[in-house]
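In structure tokens, the next block holds one chain alone, the form predicted on its own.
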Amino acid sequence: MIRFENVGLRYGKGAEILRDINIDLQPGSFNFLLGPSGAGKTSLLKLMYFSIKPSRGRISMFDRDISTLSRQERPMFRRKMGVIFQDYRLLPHLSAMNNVALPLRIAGLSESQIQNNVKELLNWVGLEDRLDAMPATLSGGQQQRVAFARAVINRPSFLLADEPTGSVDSKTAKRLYQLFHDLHSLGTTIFIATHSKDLVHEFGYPCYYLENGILHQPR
């Protein structure tokens, strides 16, 4: 499903920050990415949801070389993916419900479908009593769960998460990882960048390690 072949990345004329990256993520797999701060984990995820282009090498997703995608094809391709950003990126003027509903509105679903789907999902993540809450009134853990719900509302084939538990307590972190586990059990391919070795070991899924721009394969 997701394949990197000898991918390199540099910004401007600087040295490569990612070198000879090779990844082969199988459909329905669950994968972690560990590495110290500054190792390039966020840049690697940006390549995966093609907000940046590699300096060299080949990236294919869903049986397509992404370098061949036209501008018109990119939005449809991105709908196959869900992304949970490190800083949540919730829209501050929209309620929790309307933040989660946004992808469905963009996709053109009816309002009744949107209401039913969003309420069901927010109930699943334990926020059924905060539907109308604005982001500023939610705790960090609650905002993270809203971001999770928004990322998966379209039932993506591939879910990316960048440090999804970096600013929440250990109890909330375990709850979030249980949600990832539940989603994975439905067939979604998951790739999570994290600092939390304890949670990686607890869940036991394959783990890549990135250091000094070099990606080490799971053992």
Contents of the next structure:
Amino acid sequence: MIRFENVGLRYGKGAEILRDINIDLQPGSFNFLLGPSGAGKTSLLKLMYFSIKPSRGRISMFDRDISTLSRQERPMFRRKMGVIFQDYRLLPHLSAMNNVALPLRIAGLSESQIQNNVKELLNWVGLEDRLDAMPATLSGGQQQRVAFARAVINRPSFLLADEPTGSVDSKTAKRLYQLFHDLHSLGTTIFIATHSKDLVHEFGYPCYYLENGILHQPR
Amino acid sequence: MQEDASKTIDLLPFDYSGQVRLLPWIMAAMMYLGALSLAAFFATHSALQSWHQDVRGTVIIQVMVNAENDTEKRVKKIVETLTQTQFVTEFTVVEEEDSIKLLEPWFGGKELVGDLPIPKLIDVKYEGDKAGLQPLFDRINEIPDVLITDHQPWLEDLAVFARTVQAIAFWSFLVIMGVGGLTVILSTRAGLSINQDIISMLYLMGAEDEYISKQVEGYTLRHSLTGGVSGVLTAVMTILFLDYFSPQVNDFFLPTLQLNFYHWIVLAVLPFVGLAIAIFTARLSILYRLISEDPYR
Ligand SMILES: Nc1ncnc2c1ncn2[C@@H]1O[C@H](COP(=O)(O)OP(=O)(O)OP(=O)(O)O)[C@@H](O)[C@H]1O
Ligand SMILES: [Mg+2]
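Show the same protein again, this time as the form predicted together with its partner chain rather than the form predicted on its own.
Below: every chain and molecule of the assembly, starting with the one above.
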């Protein structure tokens, strides 16, 4: 699915914050990435959705070296990915529904298809009564669920999540993990970065550990 | 109901920015000035043409009153010569009444001119190049106290002046269009900076350059069109206004704002040309920006 070979990352002229990262995620796998704050989890995810470029090493996805992807090819790769950002990144001027609809609009689906899918999914994450709410009027946990819905609306084959349960109570967190679990059983490859160990251990999925720029493979 | 609402959603809320909201006004001002300079260009063009048409192919022969008082004899001689000359298509010996009228602007009314010895004027029309008339001029110049005038020397000066005005008008038009284009670039860039987060989100969700630039182009289209059309309409009103008041100041030297049908067409098309330029520049600046920010460039 995605593969890192000796990847290193530095921001500007600073020290390397990620060193010799090697990952080989199997299609359909469920993985956690643990690590203290500032360890570089978000940076690692950014490399995965090619929002930043590694300073060295090679990243390949679906067996393609992503540095060889043309600018025209990249959107198709991105449409196979869903990303839940640590800070949600909802578009502030769009309602919950329009935010979730965005990936489908970009993919050029018809409005009737969009409406049904979006409503169904917002229903699934328990936001059926907040369809037209603007992000600013939603609680942190509600925004996180909108972000979740937006990330999975186009049925990605690879779902990346950065601290997806950071702002929700443990009950909602469990519910969200149940959603990840459901997607996983549908065949989606899942990669979740978090620093809350408790939930991770509860599931028993493989867990990468990142500290001081070094990635430790799951035991 | 909801379907309609969602079709018109603005993915890039450009209106959030005061700077960008100025775009239609700037476009209107640019188009107004652009249309006026273009009209000035056309008007000087028409003026030049009509001056040339009025005086091209004419000379005036003045037979002065002299001590010998043989004006009639000399006029007769000239008329004979003219009749024999090739190229001369038409000539008229101007009646005294009309001569006075012709001289009036220079010397005042009949009561003033009346006492002056009035030269006989012969208005000659010819075809072809003036050089072909040189033998004629030479022969006429042998007759004493005769003056051949054509309008060329002073007309040339006037034409040089008019052409300068014309060049300046066209140059201003180009500069105004250039500044308009620059404004679009700057406001597009401002809009892109303000919406940077949204744009990168659209990218992460798999949007293509084309998709994002369409959002911006759509915005530019709506705002430039209203701005452009209202700017040109205001300019047309200004032109009509000037035209309405111009007969009072109009004379040979100021054939103001004689726009012909084609000129009006060009003015009508102007906002759309401006629009095309605006969209094109917006597109270029957004694509440039998007590509320059690509980490994998
Ligand atoms: N754009 C950037 N420019 C420079 N340095 C950065 C940038 N983004 C992150 N860093 C630095 O890289 C390191 C890793 O940051 P990152 O956000 O990846 O950590 P994280 O593991 O996600 O932390 P957290 O758990 O708090 O979200 C930090 O020291 C941070 O200061
Ligand atoms: Mg982080």
